[in-house]
Each structure stands twice: as C-alpha cells, then as structure tokens.
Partner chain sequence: MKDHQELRDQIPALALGILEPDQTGSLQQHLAGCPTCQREFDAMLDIVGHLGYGAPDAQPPAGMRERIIRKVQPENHAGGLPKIGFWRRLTGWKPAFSFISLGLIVVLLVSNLLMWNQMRPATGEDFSTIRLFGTGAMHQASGLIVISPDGQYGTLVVSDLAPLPADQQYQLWLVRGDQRATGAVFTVAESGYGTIKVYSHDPLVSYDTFGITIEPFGGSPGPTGEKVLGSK
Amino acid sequence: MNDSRLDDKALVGLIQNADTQAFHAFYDRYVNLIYSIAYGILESRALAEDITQEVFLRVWRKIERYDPTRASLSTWLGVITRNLSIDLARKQSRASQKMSWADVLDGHNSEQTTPEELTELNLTRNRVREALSMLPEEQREALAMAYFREMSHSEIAAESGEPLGTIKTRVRLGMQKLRGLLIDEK
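Going by the form predicted on its own, give the structure for the sequence I pasted, one chain, nothing else.
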C-alpha cells in the first residue's frame, strides 16, 4: 500500500485501527508543520523536538478525538502544537522566574536609603519571616507558587498533583493565618 497517496481522512481511519505504516506516512506528512509551529513559539530546537514528539504521541493515543467536521487535520494538529508549546513556554518562564521566600525576605531595595527606612524594612521582613515559619510547609509552598510564580490555582494543582480544592484551601488558609499572625503582632 502506498500511504503517500491516501488523503487525510483515509490516513486517520487507518491510524484509528493502529496501522503503523499509515502512522509513518502521517508523520512524514506533518512533522515539518508541527516542528515549525513549535520552534516558532519556543525558539529552541530541543524543545520543539520534544513538542513534536509529544504531539505525535497524543495523536497516536487519542486520534479518536479528531473531528473532521470541526477542523482540517492540519488545523487540529496546529492547535495541539500551539497549545502544548505555549504551555511549555509558560512553564519555562515561570521556572526561570522562580523566587523563594528567602529571595523576597532578604532582598535589598536600593530605594530605601535612610537608616530609619532600612530598619523598618528589616523589622517587617523579620515579622513576615517569623509568620511564614509558623505556616505548614504545604501552605507556604502553595502561597509561593501563587504569588511569586504567578500560577493559577489550577496550574498549582497540575504541577503539584494535588486536587484543585486542596490547593484553593491551602492558599486561603495560608493567607488567613498570615493575616492573623501579622495583625496580632502590630
């Protein structure tokens, strides 16, 4: 069988029946498109290759999700590639911007020039550091991800493997405890 003459609909049908020859033809037909989209977003050969591999793996596992009445095959692949690439780019960006509580609490603000302002800043940092130390580790980590890495509750849940409700509770309880601890100390 010469798979290069098959149209996309026929290829999809064969792939749904686990035809590896059809999948190879499908790969040859779309690898450049997928890689190009991923590389255009990520600007990294290695990451674009990873995304390309992930897209083809998803297609092999979930080809039944493709609905030809909603989009052409190339459009569907483009959307998958774009979404995975953007998700990875965001994750890479957050990882490079990751801050810890120590970074925030020990940072020096060059605009605080007077000894009085520096003393007040150090006292505030000490109060916050002490209050944070009283929080359970899970709440500290959830707060750090939410506020310093600017992650949504859903993103925190996905990265930590915890249920969304658990993450929401940890952030809310952590903020309530911090507020209570810091207000009580004034």
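Beyond the form predicted on its own, can we have the form predicted together with the partner chain?
Just the single chain follows, nothing else.
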C-alpha cells in the first residue's frame, strides 16, 4: 500500500503507532502549507525551517492531542504553525513586512496541481484564495495584519489611520464572510 494515497485519518492512526513511512507521506502532504505559513510570518528561511521542524516533531510525538471532532487536520496544523511562528517572531522582534495574501491566480498556476494526493489540498487552497479575493480590499488588509502579525484592533487602527470601531467591524465582517464562503459549502 502506498501511504501517499491514505486519507488523513488513516495516516494519523499509523503515526500514532510510530509508523515512519506514514510520517513521510504526511510530511510530503503538508510541508508546503506549514512552511509557507511560517515563512509568511517570519520571512526567514532558517526560522521557517525551525518552525516546520517543530510542527512535524509535535505531530510525531503528540498527534494524540489532535481532536478530529473539533477541527480538520489542516486547520489544526495551520493554527499550531501560526501560533509558534508568531511567538518566535515576537521573541526575535521580527515582524513580517509584506503581510499580504497570495494572489488568487497563484493557486491556479501552481506546479503542485498534478500529483493525485495533493488534489484535495489544492482545491482547498484555491477555494481559500478565491474567497479572500472576494472580500473588500480593506477587510482583506485588516485580516492580513491580524493573521500574519497578530496585530490588535487598536494597532491596526493606528497603522491604517482608521477609527477603532471601523477596524473591529472590518475584522468581524471579513471573518464572517469567509465563514459563509468556506464552511457552509462543505
């Protein structure tokens, strides 16, 4: 059996049993997602590699902490990766300067669209990028500052020169619109 064809649930089960082959398949499936988030926040190849390694070692050692009833595997990985990256960015006093979302077209041009195992991830990626492109510009920008730099409402307000209430509304409406676009159609 080629592990790369197993679904996430099967891979997680094998990893719980210390199956290194399953871990390799898991690595290949998620490395680009994890590394891209870390790099987007830290803008350093070395630090992004440190975070990627930490996330995968946690998967290897603590996969039992993942609760499939509460979140999809990619959500869990995405949240851990972002949290670790932002913690490290703070410690290093390093803040992402670009803070921008990928262009929606990147997803369609991606070189990774061929392997069968990546199809589902690619679909999700394209869906997320399309959903982001459908938000009003100012909501998308506020969410980028919140996501990549974990800036508070008042910090975003100060940087963008907009009233605090306006920023709160932008973040909330942006997230709620994404929810409608991304979760309800599942």
